[in-house]
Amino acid sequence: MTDATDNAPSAPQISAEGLFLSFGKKEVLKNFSLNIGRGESVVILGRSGCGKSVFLKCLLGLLRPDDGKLFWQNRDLLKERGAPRELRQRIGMLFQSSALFDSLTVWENVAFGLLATKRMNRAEAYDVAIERLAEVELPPETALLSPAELSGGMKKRVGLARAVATRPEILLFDEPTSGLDPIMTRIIDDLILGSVKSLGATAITVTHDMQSAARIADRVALLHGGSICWQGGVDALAAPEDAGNPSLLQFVRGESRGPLALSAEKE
C-alpha cells in the first residue's frame, strides 16, 4: 500500500509542524506534525483523551500551542494577527455534544453565525435555516422547537446544519457519531459526506470509530503519544496488518496489548 504522504498536496491548506502543547505536566501533543489538503476529507484516530480535540481547538484558536507552527494557506496562525480570527469566520463545527444554545431555538441556532458574523436580517436568515434543516433531512416545524425538545440523533443533525450553514470552507467534526444508534451513525456519516462533497469543503474528523471513518475519510492519521504516528489510506482499515504499524493493528482490532495499552499503563 503507497502511504498517503506520497499523495499529499504539495501546498497544503492546513499544515502543523512540531506542535507542543502541555497542561501543566501532562504533554498532550508532542511533535504533532500534519498536512491537509485542500478539498481532502482527513480522519484523526486515536484513544480517548488522546489530544485529538485538543489539535480542533489549536486550529480554532480556543488553545495556544507551547512551540511548533501551524499554518492556513500558508499564513501562520501563530505569528500573524488576525489570521486566527479571519480562518475562524471560514471554519463550521459539529461539536461532540453538539453544544446548542439552550435559550435559542433550533433555526436560530441553525441561523447563529448567519446572525451573528454575515450581519443577514432575521428572516432571511430563518429561510437560510429551514433551508439547512431540509439538508440534513428535518421538516421545517423543527425549527419552532427548543434543543431540549429533540432528540439525540436530532441534535447532530441540527449541529450539522449549523456546521454548514454559513457555507464554509472547512468543516470540523468531533466525535460527530458518539452515543448514537448504528443506523443514525450511518445517517450522520452519509449527511457529512453529502455537505462536505457539496461545499468542496476540506474536512477533519476525530473519532474512534473506525466504521465512521471508513466511509468518511480520503485518508487516516494515528494520533499516539502526542504525534502522529502513522497516517495513510483508508483501506489500511480493513487489512491493518498490511500497514506494519502496531499500533494501528492494535486500535483497529481492538486489543488490550500493544504499544497503545503500555503507553496507557505507564501514564
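Superpose the two forms; the largest set of C-alphas matching within 1.5 Å is the rigid core. Computed from a prediction, not measured in an experiment: that's the story for all the values here. Residue numbers count along the first chain shown, from 1. First, how it differs from the form predicted in complex with the partner chain.
Here S198 counts as shifted, since its C-alpha moves by at least 2 Å between these two forms after the core is aligned.
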Second form
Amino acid sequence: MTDATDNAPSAPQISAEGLFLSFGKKEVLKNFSLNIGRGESVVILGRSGCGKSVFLKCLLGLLRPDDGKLFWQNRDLLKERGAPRELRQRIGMLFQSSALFDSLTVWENVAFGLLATKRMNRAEAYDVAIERLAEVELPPETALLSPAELSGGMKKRVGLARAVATRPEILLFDEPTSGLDPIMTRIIDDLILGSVKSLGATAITVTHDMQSAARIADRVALLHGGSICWQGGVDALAAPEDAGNPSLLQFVRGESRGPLALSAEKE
Amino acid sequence: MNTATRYARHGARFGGEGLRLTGALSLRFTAALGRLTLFTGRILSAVAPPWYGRNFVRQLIEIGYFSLPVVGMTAIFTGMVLALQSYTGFARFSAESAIPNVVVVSITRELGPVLAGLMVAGRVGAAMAAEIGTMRVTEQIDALEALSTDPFRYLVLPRVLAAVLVMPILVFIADIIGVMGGYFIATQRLGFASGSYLQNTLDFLEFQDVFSGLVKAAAFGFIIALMGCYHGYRSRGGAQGVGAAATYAVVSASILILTFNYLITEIFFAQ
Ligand SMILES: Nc1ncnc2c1ncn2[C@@H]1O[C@H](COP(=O)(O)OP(=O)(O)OP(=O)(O)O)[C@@H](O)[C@H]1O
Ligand SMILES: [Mg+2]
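Form predicted alone done, so how does the form predicted in complex with the partner chain look?
Starting with the chain above, the whole complex follows.
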C-alpha cells in the first residue's frame, strides 16, 4: 500500500497507511489505507456502521488511531505536533448530524469559521454568511432563526454552508444529501462539484446515495471490514459487473446476499 | 478500570471482599482525581487569547443576574429564622442583646456563602452540565474543534471565570439581604429598637468576617463551574448520559462546597 505514492500522478495530499482503531473490543478500522490526491473528489461507500464517519474524524484529529500512519502533504499527523491544528484550519467538515451550535443563530453558525480563523468583523462575516446560505438555497430570512427552528434538511444545508464558508482546501462531507429531496440533492451535488472543479478543493464525501456518488466522484472507495476492499474510477458505479468485484456489485445493486452481508452478520 | 479489577482480585486473595472493594474504590477515586487534575490543567492552559467576551458576559448574566431571586429568597428567610431561633435560645440565659451579632457573623461567615453556593450549584451547575453534555453528545464540541476553536477556551473558561467573579458579588448581596431579614424580625417581632440593632450589627462586624465569606464564595464559584463543565464534557450516550451528568455535577459540587467550606474556615481560624 505504501507504494501507492509512486502510482499517483502527484504525491497524495492525504494518505492513510494501515490505520487501526478500536473502541474497546470493537475493531472499527483494521489496516485501513487510502490515498487522496489534491483536487480530487473521493466518495467513500460502505455499509452503515462500518467506520466511514470514524475515518473522517481521524482526519480531523477528533479520534486518534491506535496504530498506522496518517500523512498530510508528507507531514506525519500522528507524530508532528501542530500539524493536526494546521490541517484543521484548511478543512471544512459537514457532520452527519449537522452538529449546529444551538446557542447561536443560523448566520452565526455559518460565519463561525470566518469569525474564528479569518478575523473578519461581524458585519463582513454576516454578508458572507448570507451569500453562503444562498448557495444552499436558504433565503436571508433564515439567517436570524435558531437551529431548533429548522427542518432536518435545512439543518443539513446550514451545516453545509458552514463547512464551505471559509472556502477550505479540503472538504469532508458526511452524508451531505441524506434527508434532502431529489431537487435539493441535485443542488448540493452541484455545490460540491463546484467547490472541487472551480475552487480546486479536495473533497471526501461519505454517501449512501449512488446517483449522487456517480455525479460527484472522481474515484470511489468501498469500505468493508475495517479497510478499503475496493477502489476505482467512478464509472464502475454505472457498470459494477465490469469491475470484477463481488462486494462492489452487491453494494451497488443493494442485494442482501453476498460478501458484504456475511461479515455484517458476524457482528 | 481494568487495572482496578485486577488489583481488586489481588485484594480478594489476601483480605476478602472488604479489601477488594476498598481497593477498587480507592483506585477509582484516584483515577477520577487524576482526570479532574488534567481537566483543571487544561482550563489553566486555556487562559490565553482569543478571549470570548461575548460568552463571558452571557455567563455573567446567566450565573449572576438570574441567580439573584433564588439567592435573595434563601438569604432573607435564613436571616429571619436565625433571629427567631437565636432569640429562643438566648432568652434562656438573658443574652438577647447578642442577637444582632450572632445574625451578622453567622450570615457573613457561613450561611451566606454556603447556602448561596448550594443554591447556585443546583441552578447553574446542573444547567452547565446539561448544556455542555448536550453539545458533547450532539457532536457540537467536535464541530467546535473542527472549526479550530478550543472548547476549553470557548466554553469552559468563560463559565469558570464568570462563576469565580460573580459568586462573591452574589454572596455580598446575600449578606446584606440576610442581615436585613434578621433586622426585620428583630424589630417587628422581638421588640428591638431599629437604630441600636443596626448600630450593634455594624460595631460588631469585622472585615475578616465578610472577607472570609467572599473568599469562600469565589472558591465555591470555581467548584460549581468546574463540576458542571467536567461532568458535562465527559458525558456519553444521549439524553440519559446528559441527565446523569447534571446529577453528578450538582451532587459533587454540593459535597465539595461543604468540604471546602470546612477547610477554608479552618485556614482562617488558624490565623
Ligand atoms: N464514540 C464511539 N464510541 C464507541 N463506538 C463508536 C464510537 N463512534 C463510533 N463507534 C462505532 O464505530 C463503528 C463505526 O461508526 P461510524 O459512525 O464510523 O459508522 P458509519 O460508517 O459512519 O455508519 P453510517 O453510515 O450509519 O453513518 C460503529 O459500529 C459504532 O458503533
Ligand atoms: Mg456515519
